[in-house]
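Encoded as structure tokens, the following chain is the form predicted on its own, with no partner shown.
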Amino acid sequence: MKLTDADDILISGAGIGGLTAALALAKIGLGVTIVERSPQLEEAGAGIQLSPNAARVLVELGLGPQLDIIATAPASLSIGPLSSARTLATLPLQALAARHGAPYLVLRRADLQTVLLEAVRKSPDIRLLTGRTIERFTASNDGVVANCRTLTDQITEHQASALIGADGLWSAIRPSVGNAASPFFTGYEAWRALLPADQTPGGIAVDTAEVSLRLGRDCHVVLYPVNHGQFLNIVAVQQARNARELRTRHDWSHAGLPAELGGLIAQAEPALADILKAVGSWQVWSLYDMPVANMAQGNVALLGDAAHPILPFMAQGAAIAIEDADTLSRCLAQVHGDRTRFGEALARYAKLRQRRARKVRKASRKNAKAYHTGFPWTLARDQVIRLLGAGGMMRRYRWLYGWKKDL
């Protein structure tokens, strides 16, 4: 099948960033085709935090009512040591949301993708083509022509005025924008699980009003409720046992053996240790990093992890991809649908997002060191957290959560 009618935008990848970009672009009147290699869209992972900078974008896309149904707005974030139940500081998330004019939400990644997919499928200006992989493409000032292979080895041709690579960490689009950066394994792994609330041990209640961050030596744990308290989302980040030997590995996720969390569990205070022991099935994600480099060249641009994977020490990976989608649409709106100026718009988008992504990446890497430091440096870290308190933390991260628009 040959598609002769050129679209305005071709997007490679139907993850959270790609789907959000399609909705944002359709909102400004552009025609979009999304090409996704997977035949069925099933979001991996467990829970996700949507801070005001990201939630604002989704609400403005008209998804607020759907988010109200699937998401929880926790009242606070508590920070404390892994080894005890004491709290160093509490950040009032609902007050944070009120200050920045957008909610702070926690939910299942699969539920968010479902909402985005439903909106995409309802849009008359978006086509979603699954089970297709972009094998090669040519880009010029006139646009992009891409050849895609289907699961039955048929080749389809797609013409568009611009191509957006939202195809993740191992992006096939990245080299075409002159981005020679390659993801590298950091040595850390994120262990993720969803524990049904009725399976929490010893009658421990799932606090539907709180996100909990517990800091340990070379590790940390994050817990928060999803599905309105029906599940407890658990993320445990620790250094891989054989990290040095795995520096060049390219695997993304695999099932985890609970015994490999033994060192982390041994650090945890009893109630939290019991929760971690109650998990029967873990999925492990290798954490990769990559410097922020070129994000656009001509009529081709990158978005999300394809451009700038963000370590999860600020819960901003998906949020920054959602911001990318918003800025992309606004830059293209500025050229008023003039296809001859799409390259100009993408260059502006890249410049704006490089600056933002570098700042978030730097802050996340800084948090990684602070979260996982050992004694005696923990004494200074904990004292800083106590002295900052709620007010200090809200001021410190105003630049992050208060983001509204790049333009």
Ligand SMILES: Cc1cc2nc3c(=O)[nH]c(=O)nc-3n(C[C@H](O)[C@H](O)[C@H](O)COP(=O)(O)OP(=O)(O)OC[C@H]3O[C@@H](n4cnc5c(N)ncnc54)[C@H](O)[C@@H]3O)c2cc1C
Contents of the next structure:
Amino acid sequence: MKLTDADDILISGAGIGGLTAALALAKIGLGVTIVERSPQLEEAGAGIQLSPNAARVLVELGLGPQLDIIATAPASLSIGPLSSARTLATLPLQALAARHGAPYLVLRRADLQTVLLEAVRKSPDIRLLTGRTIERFTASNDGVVANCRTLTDQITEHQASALIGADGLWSAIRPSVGNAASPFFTGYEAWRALLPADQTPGGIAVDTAEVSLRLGRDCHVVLYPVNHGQFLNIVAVQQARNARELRTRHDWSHAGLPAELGGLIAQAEPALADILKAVGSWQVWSLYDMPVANMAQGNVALLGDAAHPILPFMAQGAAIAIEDADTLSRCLAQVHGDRTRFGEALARYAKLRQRRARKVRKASRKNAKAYHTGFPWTLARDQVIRLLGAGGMMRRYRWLYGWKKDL
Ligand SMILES: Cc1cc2nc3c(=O)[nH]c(=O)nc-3n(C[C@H](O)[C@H](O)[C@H](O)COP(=O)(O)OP(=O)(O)OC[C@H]3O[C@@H](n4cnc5c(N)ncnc54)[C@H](O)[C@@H]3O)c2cc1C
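Taking the form predicted on its own as the starting point, write out the structure of the form predicted together with the named molecule.
Full complex below, order starting with the chain above.
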């Protein structure tokens, strides 16, 4: 067994949340080790929207120039029915960004992961150990001692003053903070694909200026450009047909058979249906949810999906993980590197973030109902969207996109 030097912070999981947390903690002068189960970091899942509340944190971490290169800032988000090309309302994303002082971006998740990884690798205060899983750990007021298993079945021991579980939906750290909740299957599944621009039907140019949200019965579709219009990112969310099977399955992403999307495609207006039919390969995610419960106990805390998976009806899961990272570093900065006070800092972090995550989770669940409702409720929903218009929507979501910091 190899004993490593003691770190300030040990992070389990190098997803968007874990990597951002490492950068934020290194920025305040803490030494961080990240242990990541996968031997290589491959970010599946096509595209991602980064709203101003999250983009601000990344810009403050110095990643603005890299984001400028890899991301697109669309002009607007248009909302309309799946069954027609009508627009009910348009949210001006660049005005939203200007109002909140940070960009609204769309990009490939793999590109975001690469930018975060490069920054992590450049930091002398962060060590990234891939192909390692925390098997067990003991935590006390003095810190944490964790045993990790490598891919070659060696056990390494890591000491740190605090452990952050950023290990995603099926977190192994979660039970240790007194959080007995388990994710439950919601009945929704998300189909994701990237369609190369030159494969769009009839060579339709990918509109780099727009994110499009189309609402159907028990389903919706989101489209946006990534790689500056070289690809169209497509997310189609529908009620899962094989709900019972998925409910018991932890392998939550698999290749999708296009025929299973037939009902949704049948609802879509012809141009959109053609786009959906042109997709060669879909990846499907079963969508899980979980109430927000304890996020910290002693010197152990949770971050991102490990603490609060959020349904993607507001595109906020990664954004809230990025916010978590910011607040975590601010809370630890407040105790000035005093390791004896890390538990106090984590308790403060948890309290602040539980409140925020609950609010975002609730709003996402509410959107899930509204997006997928059927006739005649669609009449009322569409009327509300029309009446709200751009100004109303900007006001309605000021609390979300206008977030700047928790303290
Ligand atoms: C269809 C869909 C669309 C979405 N769109 C958006 C969007 O547009 N905008 C947005 O903000 N969010 C979006 N999200 C949500 C977002 O993808 C997640 O909330 C976010 O990726 C969570 O990041 P994370 O770092 O917390 O967890 P993860 O990305 O799950 O990372 C966890 C990491 O921990 C590692 N790990 C797991 N177990 C262990 C272990 N025992 N030891 C060591 N390492 C371990 C994993 O390998 C992984 O690398 C979407 C989600 C879905 C399903």
